[in-house]
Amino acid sequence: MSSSEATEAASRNRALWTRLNAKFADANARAQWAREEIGWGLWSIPESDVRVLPELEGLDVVELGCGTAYVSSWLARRGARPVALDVTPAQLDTARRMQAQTGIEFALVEADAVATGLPDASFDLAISEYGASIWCDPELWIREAARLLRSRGTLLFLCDSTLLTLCGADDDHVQERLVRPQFGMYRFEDAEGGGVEFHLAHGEWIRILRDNGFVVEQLIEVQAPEDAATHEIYDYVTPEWGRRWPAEEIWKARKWS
């Protein structure tokens, strides 16, 4: 994707959590910035089960996307120094009243995750969940991400799986075959005037890592548990579904260049 698409697609994007900021995250701010448990994805699925994450005490993070920036405050609490960053204004608003309310405080940088300006190798974790990992194009957020990263720093995003996306239909609720091809996909554009996202196969997202210098450690399959209900707002999968077959995955990398 050349620089001028790589704006476009922000500059699409940007317009979208806008209005997705004011219809419901802003409002879901406070309930995710109080949880006491670090959970991810769309049936927050605790941190105690993944073990993904490493020791944080004292670690620098940076998060790519934060949106409302939740995860951070969730890294903050545990000791962590996350610098969390967005292209959106409205999402960066909300978490700088979400900071003043819980005083839970780290620094908010408005930016592109393709692009952040922030100092070359000073973070010792890069995470996305849901942020850069779906919303920038692999090729460029990967590798700023590694350039952000020190020598053996990690590098942990969550985002949809192939599998969900293959069995995507084009009114956005999953079914139970394949309704898309897996070769050629990368950019999926919104038709009516929507945001931007990347979805790629698991052969491409290990050629784009190990194109940027890292090693794949771990790749979670995340299911669904047995209690998970359907999501109140991205309900395009059901728990059942979920249960069967991975909605999401966690990638861990290891930056050793």
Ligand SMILES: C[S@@+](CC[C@H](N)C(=O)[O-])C[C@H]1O[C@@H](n2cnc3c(N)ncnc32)[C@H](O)[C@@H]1O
The other form holds:
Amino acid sequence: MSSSEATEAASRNRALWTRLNAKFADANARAQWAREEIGWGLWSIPESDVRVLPELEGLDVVELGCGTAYVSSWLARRGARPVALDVTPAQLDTARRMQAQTGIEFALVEADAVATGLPDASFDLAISEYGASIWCDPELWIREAARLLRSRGTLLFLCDSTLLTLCGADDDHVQERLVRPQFGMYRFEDAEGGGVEFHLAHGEWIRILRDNGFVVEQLIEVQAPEDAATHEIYDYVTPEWGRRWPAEEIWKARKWS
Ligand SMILES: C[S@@+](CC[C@H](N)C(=O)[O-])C[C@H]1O[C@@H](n2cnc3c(N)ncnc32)[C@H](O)[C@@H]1O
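Next block, the form predicted together with the ligand, ref. the form predicted on its own:
Every component of the complex follows; first up is the chain already shown.
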């Protein structure tokens, strides 16, 4: 994808997230910022079960596509120094309101995750939970994450699983059958919402990570817990589906050089 296409994707996604922010962001952010335990994805699987984060004390962290920045708030409370970055001012405004309400402070930066303008080799951990990991071109944001990380730094991101994308119908409700071809999947246009998303097969993720100097350490295929309920906002997949197949996946990779 060219840089003008990336800019076009960013401005479409900014428009979408400005609208979505007005609909639900503050209420959702308030609940997430208040969580005692870190919870991953749609079903808030506790970090104590997943155990994917490194020791956080003193780490310089960049969150790419932070939205309302609750992930950064969790990391800041555990001694990390996050810089939370997003392309949508309305989302950062929500994050600022949460900072004022909670007293948890860290840097909030308005920028495109594919070209952040932040200095080379300035972070130990780059993280994205449904941020750049699905809204930015992987060839571009993974390259940017590699530039931002120090040698041996960790890249951690959560995204829709490949299988969920293959079973996702145009009305957005996930089926119990494959409804899309896997070969060729990359960029997805959301005709209704106007946004642009990116979803890859595993082989493509590994190729892009390796091309940018990363070694994959873990791929966690997230299973919905027994007591999971349908998500209040993101109801495109049922807990029944998520108990049988992975709806989400967490990638952990290390910058090798
Ligand atoms: C689902 S939200 C972020 C998830 C976050 N964990 C949350 O729910 O608040 C997706 C975010 O990605 C941001 N985003 C989309 N394209 C982006 C880009 N090119 N650069 C940075 N952020 C981007 C949107 O503005 C939105 O805030």
